[in-house]
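The chain below stands alone and is given in structure tokens; this is the form predicted alone.
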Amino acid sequence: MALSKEHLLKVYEDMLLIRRFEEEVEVYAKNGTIPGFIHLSIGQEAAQAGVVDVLKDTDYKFPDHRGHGAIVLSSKAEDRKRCMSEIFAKASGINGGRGGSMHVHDLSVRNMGFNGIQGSTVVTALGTAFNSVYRKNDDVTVVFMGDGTLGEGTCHESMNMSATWKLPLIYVLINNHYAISTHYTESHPQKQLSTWGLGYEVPSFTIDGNDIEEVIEVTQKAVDRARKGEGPTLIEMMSYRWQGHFSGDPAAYRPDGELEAWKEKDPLKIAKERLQEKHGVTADEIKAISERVEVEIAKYVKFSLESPVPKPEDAVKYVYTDREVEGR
């Protein structure tokens, strides 16, 4: 699919948001502003961003735990640095600092979060892609995992059921190569895992993950037959992550060069250099763009160094939805 100028201005500027985002929050998690672990997904702009873009307000969002790209594109503008914040550990995070960078959530746009159990959103997402069906509207139900996650027995129970149900749910499958410390041919057979699907006649495509306009393209094609009630798919993104597993991890299990091969298929560079290409994008106009995400990312940085930690008294809250929790 050939983007319009427009529109490939549009998703450009939105992986430069996730790039800079995630920059700055490795930055203050190295010198320990942020607490945890915090886990990037620097040089898979493209398979968030992409995707997003295909989505509507009310579509159903599950991002795995190096997704802040999907959960910041997918929240209102004036919330993104509350999304920031929210990684910060602060009150003003917009889950009050509880969930840090592995569980951001935002029900009003149907973010609905990630948690420590990996594959557990695999399942769960068979919920809202089903509520979609029991209601009669054409939400669908975006899954993201990694090419670990794939290993889960989980997996294959979710597939089943949804091509079963004929449930209208997209499993965004980003292989970046490592599982932790595990290149996915060491503990996969097969050489494309998109094939995992077919099993379940599940229709099943591997592409270029750091290609924001063949992302766009297949995932449009198969937002468009779950609306149309006619079951899932799931997409192979191929990508990398140039960080280690989490920030600081020194990632030395990776051979000589990789890591640089893969920097020459920056996503985007794909975009910039396609826009300059095929488009006649000035240099100035590329230029205009990073500096206004740059203002953007700044705001976030202020508002979020700036914000009060959680009052200690405030942990009991929320514990439950029907009632107070007493401190002891």
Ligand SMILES: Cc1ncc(C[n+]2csc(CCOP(=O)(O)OP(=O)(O)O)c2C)c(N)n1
Given for the second form:
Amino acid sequence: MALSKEHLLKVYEDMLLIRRFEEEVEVYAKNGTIPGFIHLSIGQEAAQAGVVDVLKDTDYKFPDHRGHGAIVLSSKAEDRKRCMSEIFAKASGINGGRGGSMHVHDLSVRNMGFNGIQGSTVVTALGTAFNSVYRKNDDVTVVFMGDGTLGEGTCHESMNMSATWKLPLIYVLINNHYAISTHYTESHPQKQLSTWGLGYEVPSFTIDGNDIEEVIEVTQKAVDRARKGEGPTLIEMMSYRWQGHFSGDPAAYRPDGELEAWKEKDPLKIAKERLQEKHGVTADEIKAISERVEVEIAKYVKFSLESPVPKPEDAVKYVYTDREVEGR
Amino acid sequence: MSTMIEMPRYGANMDEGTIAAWLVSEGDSVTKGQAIAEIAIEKLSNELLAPEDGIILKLVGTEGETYDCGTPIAYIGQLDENVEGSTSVEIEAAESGNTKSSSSDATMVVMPRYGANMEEGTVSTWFFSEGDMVEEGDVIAEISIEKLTNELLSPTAGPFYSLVEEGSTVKCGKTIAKIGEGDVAEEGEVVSKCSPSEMDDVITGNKENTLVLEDSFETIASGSSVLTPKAKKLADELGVDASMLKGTGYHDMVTREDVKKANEAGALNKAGGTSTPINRKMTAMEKAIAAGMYKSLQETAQTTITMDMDVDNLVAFYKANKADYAAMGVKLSYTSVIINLVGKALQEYPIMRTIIDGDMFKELTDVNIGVAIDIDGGLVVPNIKNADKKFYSAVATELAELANKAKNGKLLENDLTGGSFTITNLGMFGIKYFTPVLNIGESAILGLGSIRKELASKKGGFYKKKYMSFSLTHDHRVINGAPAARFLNRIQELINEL
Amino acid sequence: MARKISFSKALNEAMIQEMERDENVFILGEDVAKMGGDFGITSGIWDRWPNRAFDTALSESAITGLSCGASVCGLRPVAELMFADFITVCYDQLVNNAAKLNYMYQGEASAQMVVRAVTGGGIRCAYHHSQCIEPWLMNIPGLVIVAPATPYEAKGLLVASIRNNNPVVFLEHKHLYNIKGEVPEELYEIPLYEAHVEREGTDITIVAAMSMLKFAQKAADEMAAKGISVEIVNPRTIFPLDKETIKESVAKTGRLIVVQEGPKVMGYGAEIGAMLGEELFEYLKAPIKRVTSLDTPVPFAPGMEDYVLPHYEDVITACNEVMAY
Ligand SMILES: Cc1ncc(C[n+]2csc(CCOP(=O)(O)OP(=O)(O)O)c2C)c(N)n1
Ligand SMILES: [Mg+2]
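Just the form predicted alone so far, so send over the form predicted in complex with the ligand.
Zooming out: every chain and molecule, the one shown earlier first.
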């Protein structure tokens, strides 16, 4: 399914926003402004932007640890700066500084956050999908996971249950080839990970995760099935992360030339070429998009830098819904 | 008949003069011979005296403006008189458009309760006048409670009407103002109208001093008491007769703490007798403050200059930016903005942070601005480090944190040392000018006065302007008057550039 | 309040009445629907509400994970863990998800779920079906652990747990299922986080939860005969503990014995003892005593199991010791 020029322009801008967001985050992670460790999704923009593009605000999204892109794009425009300031550990962050990179959530757009434990959201997502059945509505749930995460036992429990109960749940498995240093062929028996779904009689696909048009087309089909009550779908999206596992990992485990080969398949490059060649988009139009994105990102960065850090003593808030925990 | 006051001629060569400052405001009553303005002519300045007793009806001349000799600059007369010959008067829109409807959708603003122990508070300053439009979250008043002050934010947007006067002390929960037109159910019952500082004494004053004695009297009335095992042991050791003590522990049991207190009270009773004045040992902090203040005044050549700052721009900046900062979770305050500006000025004027060390001038390189904070039992001056290099947001948050730490006795050594300049604020008590005392180890301290509105004229019309008086005490051994004045002027420029 | 029913029936009634009242409440777990649960606690629910009672696969992670997710959508899942020991295979969902949701969502949503877990020993089933698991969860702020001791508490505390917006692990001791007691027919709540003084006394405080309460009661009778007055505190909510009630009691008596079925290390006895040592030291007249299991797995052979579990006589010994100190 080829996208219209306008649609492709829009998702191109989305992808560029992710790319630039991640690049800025990397700068501030490396210079120590952002505490902790950060998993960057540069190289995987198409999979995130494409999936979010298909979803509504009322659909449930469980991004994973490499999910800044999905998180930012799910958020309302005015809240995106707060996604970044959360990663900067600031009080204005969307979790008030409690969560950080791996837990940025925003319930107003049903971005459910939480993903520090690999394979954990895979079963939590059953609950939101179950809710749609219990309440008889057509909200769908998407859970993002990596190739490595498929090794967790919860994946079996989740797909077993979602397939049995025909829950509106879409497994987006971004196969970026590595779980930290371990190549997926070293930890799984399947050559193609999507065959995992077949044992549960779940429709399963492997697609080019760097081609946003393909991502949108297949995700749309899965979402349609889910909305009609036909149950879960598994989509394996082949992709590659350009950075190491976390910001700072030199990724010495990659064979020479592998990264360069994948950079040729840059999702942004693919989309840009298509825009120019097929839709006659000019270099000036592309430049205008870049400029818009720059202005946007500059706003997030300024907001994140200027925002104050949270009050340490607020750490005792929200442990329980109905009682206080003693402070120092 | 009102009397017109003209720009005076002080000598044959004088053609024009500048109103350097009005020393009175409209509505003030003056007596004959009272100085009402400062008139500057070239390098000189002169006081302009009131020609008769009366009330200042209008100040038509603007501060800073130059007028030909003989030009009317003010009118003096009796109340209800009209100003003759005055030019058309521009009145603020909100004031004239202020038709009060009786629809009762006004929002009441009540005296807030800032803590379980607060029963009443004092409105030390209203920041808006009747009918002014306020936005939700605007700081509408400064509320003082014992030694603390808090900013009261508007709960909604609309025209503002105060229902109690500044200086009134009102019970928590009682209405003190309303936002919006409409009727008010009940007004705050004013408990007392003495000045906030007097109230401080009434509320907190000597109570602490008498507490111990009260406790020991009470025990005589109560029956025999139960002691915790450890309290009993302690009472035996100290020889305290605890059988009549009133316990503060579980089930009113007498605790070790109670025994210790009774022991101390007993000692105090013996020492002080019953009818002699109550002696109280100074706390370490009180001693330090007393010694510090004395030393400061003995060892430096302190002098204070004051300047009325035009703060319209500051107020505008605050209003324009507070929402942005609120999104970051920061409550911007006037003080925090001023600290930033002073930080910048201090960076440009190293002299203001130069001190004498033996026979050397020593420049303190870091711009660490101390803020005097009034706390129970004393005064502390924690400082904001590198205030010149920080965002407004960072200063605002740090300031709030320091105040909070100060209140809870949680300040750290590092918070209190390393200061190079100090800011102290008495504006919330309605103080305009004062002579702050230098913090030891610094050469200047800036006192902030209240923000007030005064009429000013422009192009023959009148409009309201907001002023804030800055009182700068400097050590004249290091800083002469002119650099000190330039420093103040620089702050005014920075306010204008906001 | 004349009606007497069993602890099991009280639980069953609590769920049915809450489901009548609130359609967001549903039950799920292994064999809880058609069969009505291994212990029959959920019987009759599926018959009335086939769309609100779900038999799941053997998937404790999926059961608790689903409960977390559904909670955030506003539902109120009541999940059953056939044996509390199985909590290990869904520990992640309870510890890393349920207990953290409210914190992460800053109060916007929380894991308003109940996990009913069948706990305790004495049924000759060995170490995978007999453990007291509360210590495994007691240092997870965000979780609530509720432990009823009577049919009256079973109903009132389960109702309160279902209505509470925090994740509650609701412990049901197997030995209590058949005991009978007075239970009001109407719906009522017993507040969480509040301990209950079962009996007032002045010389010794005994803190005892769940099946241990009956030891405490018997011991109190026996000591009363000797002129020693025992006060009994039943925590009801084991975590977070109602420190105040316990402190008030011990401040009065100056002597404390904690009776707990699990091993001695790190149970609620350890927590209460440490807390009193810190906060109530000056009131103590004697050392704090704990009567517990031995620090072993729960063995199968009846003689061995009885040897390991706490003994009633130990409570009496402890009472005598603290009085003689
Ligand atoms: C239960 C669990 N085990 C291990 C980890 C540590 N860990 C974090 S990410 C990761 C690799 C995940 O690989 P994959 O699922 O392929 O995602 P990717 O990082 O490639 O995006 C590991 C092992 C974890 N967070 N949780
Ligand atoms: Mg991977």
